[in-house]
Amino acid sequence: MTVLLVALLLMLALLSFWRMVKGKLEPKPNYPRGLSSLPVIGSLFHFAGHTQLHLLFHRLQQTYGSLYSLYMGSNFVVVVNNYLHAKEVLLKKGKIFGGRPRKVTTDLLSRNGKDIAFANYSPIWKCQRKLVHSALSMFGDGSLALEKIICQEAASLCEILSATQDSPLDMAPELTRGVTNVVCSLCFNSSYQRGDPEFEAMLQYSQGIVDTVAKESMLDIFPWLQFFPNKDLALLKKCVQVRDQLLQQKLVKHKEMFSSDSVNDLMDALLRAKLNMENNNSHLLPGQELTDDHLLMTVADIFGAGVETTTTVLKWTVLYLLHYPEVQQKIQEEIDQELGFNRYPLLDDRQHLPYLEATISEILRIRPVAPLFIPHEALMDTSIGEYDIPKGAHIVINLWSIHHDEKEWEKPGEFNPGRFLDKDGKRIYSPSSSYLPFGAGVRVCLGEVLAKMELFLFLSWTLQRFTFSVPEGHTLPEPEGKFGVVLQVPTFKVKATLREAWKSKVIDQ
């Protein structure tokens, strides 16, 4: 027994010695400079009192440089604040950094990553993305069908503004309904009327999701917290349940009416792809099949992201136009000069309204919809610039820093649509390569084309006919957003006044 104990101790001593020698022989990883950390909590004590993570990460680069690391609990996180490093992650090594960290809230939202936004880079993910891209192409850029849908919703919005003009109005739900109907037409070939109970339920569950998902909350950093009472988790579960009930109803109806010869919307396209796979017209391996969960979560992605992001940009634009009435006036003068008063705007008019396009570009720069991109995960050991990045590292790209980089943008804190115009003010362009409002690479935003169409048409239609101002007795909030999966706009009221030239106009749509 004694001999066995001595032998065991000798073996442990040799193992310890070998590890020490090996550690000295092997070079230490050259990780980005890191924030100090403590056991269990990591670097979280640096976050105390800071709810706006994008602003905190922006300030930290003054001390740690534009690429630095930290620990969120036990998770090793690399924060990217420079567009050159961001493009290396998104473009040059897009597949290597194509992973997504598993989180409690996003797993619940996406049924364990069966969607597009929060799923890992994989064969089934590529298949889903290709299907959505094909479906969007059915209505593609310049499509008369989709343009007609958006114009119908823009006209409906104008009717509401006309009926409530000169009275304080919260435009947020009206903008949301208009954008929702566009996406509904794309996904389900349906739409909502004002006051529809299903639409009201959708508004509530969407806000609940925005308030609880992808905020680097304690629940996501310490997953074991899900086993204790948690107010945010309870809210998220309730909202997801309502969402899934609505989506399940849509799926059942589409299955009942489905015909592979007639594809009218995204749900039909996904059902046909699933049928083709079941008929062995797929190269996916067993376990990589397109299930009903994949269908539902893919539509939920397009529906949720497509509505919330575009609506957020529209709300930011209206708020900035209230703060900068001279910009609103200049847009209206451009519309008056180029379009006149006898017809409504069309997509072809984008080339003739560069100042409006520049204003949209500046909104996307100064108030990026997602100030922090959804985190990426390194799928293997790799590097960013001169630094080593281990497999499993979470990569956070701070778009706020990239769009407010003083080395790339002149006076980045100032709202200046003119920065996106040439010296003659006639052509739209990007003055910096660090402009990434829709991301880049394999995970670039699928809805970029649709979003740009909606932003142009909704804004051109409303500004052609109405002037927005602050209602008497109301205070206009400062354009400071609330951090979340999107940069949320403060609540405000608008007075929409029909412009003099349009008071007697009646135009066929």
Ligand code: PLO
Second form
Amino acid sequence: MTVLLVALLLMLALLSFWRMVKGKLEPKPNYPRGLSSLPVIGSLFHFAGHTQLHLLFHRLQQTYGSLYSLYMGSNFVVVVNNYLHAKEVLLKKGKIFGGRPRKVTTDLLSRNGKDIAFANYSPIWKCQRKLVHSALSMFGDGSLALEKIICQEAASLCEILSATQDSPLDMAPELTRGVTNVVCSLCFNSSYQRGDPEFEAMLQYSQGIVDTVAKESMLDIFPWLQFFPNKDLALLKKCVQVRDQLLQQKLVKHKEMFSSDSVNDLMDALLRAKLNMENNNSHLLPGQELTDDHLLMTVADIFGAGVETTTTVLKWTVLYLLHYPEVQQKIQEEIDQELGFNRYPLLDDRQHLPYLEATISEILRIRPVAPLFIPHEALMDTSIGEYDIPKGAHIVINLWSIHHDEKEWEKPGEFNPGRFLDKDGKRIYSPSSSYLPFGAGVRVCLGEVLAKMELFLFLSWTLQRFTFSVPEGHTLPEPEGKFGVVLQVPTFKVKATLREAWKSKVIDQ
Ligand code: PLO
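Show the same protein again, this time as the form predicted in complex with this ligand rather than the form predicted alone.
Below: every chain and molecule of the assembly, starting with the one above.
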């Protein structure tokens, strides 16, 4: 008996010794330095009172360095504030970091990730992206059609500005309608008139979605909250329902009118691809077919992204022009010199208007559309720099920090379009690689070309004809954005004054 006991004790001692040795031989994973955390809530107590997450994450670098980790509830999150690490995640290891964390709000928005922006990396996702990419180049970049559509919308915006001239105007809905009509032509081959009730409904639901989705809210951190009454969740559900009804109507109409010989918009292109895939069903694996849900959610993404992002940048630009009238004047002088007053701007003029192009680049730097992008998820154990990253970690890339890095940008807080110009002021270039307004890698923005076309045309058209200023009795709007899925611009009014040379002219296209 005693022999047995001694043998047992000896075995236990050996086992623990072996474990200790093994522990020493196998080093602990070297995770990025972490914020302190508590069970259940994780590191959330560091966030108390902070709604501007991008600014908080930027500031935390002072204590924790540019790459650090924290717990959002029980999720392990790595925050990347440096562009070299960001490029490692997005470009070098793009596929490994190509996942998206599942969230209550984005699952609701995208029918459990059947869209592009919030869906995981998968064969069907790659197919959706490819389809959208080729549709965009078919209707957009490759042809003159889109340029014409944007110019039409820019002209209609100018008409509204001249009709409301000199009286204070909230430009937001007007800009949104212009941009919406461009995306509407692309997606559905249709457009909205001013005051169209469907457009008003769209404005409302879209705002509701922007206010509630993907902003690291408690609902996303603690998914069980969805089973309790929650104001944000109720609003999101209502808005998604309105959006889905509108989309469903469009799908039904497109199906009725569909002919594979005449593909006029993105919805037609997706319908054709779906039919083609069904006809060659030998290639279809279960769970990999393009369903109606995939189709609707893809269009919803392109539509939502197309509207919300470009409109936001246009609003930021007008806001900054109010703060910097000298920049506005310089853009106008350049337009006057290169184009004069007898013709309207075209895409070909981009190369001749470097100061306007530099202004757009600077706006995208100083007020990035998505300051934290959309979080990525590591699909396997991997690393960033010298640090280990476990499978399932959420990666938040802080584009705000990348665009405000003092080692990369001179006085990053200052608005200075000139930084994007060579010393003769004739050519646009990026003085630093710490600049990723459209992201990079496998999930790079699909709409970059379209967005740049729209920004250039809307701004050159309006600034050729009008000067923006703060209306009498109004104050300059603060350039503070509100953090969310996009960095939201405050509401403000402008006075648009028709420039001297245009007073005797009619705006025609
Ligand atoms: C904007 C509100 C819409 O109603 C739905 C929508 C769809 C796609 C989202 C977009 C919103 C916000 C900006 C997003 C875009 C996909 C890619 C883009 C997140 C929520 C960015 C900036 O990454």
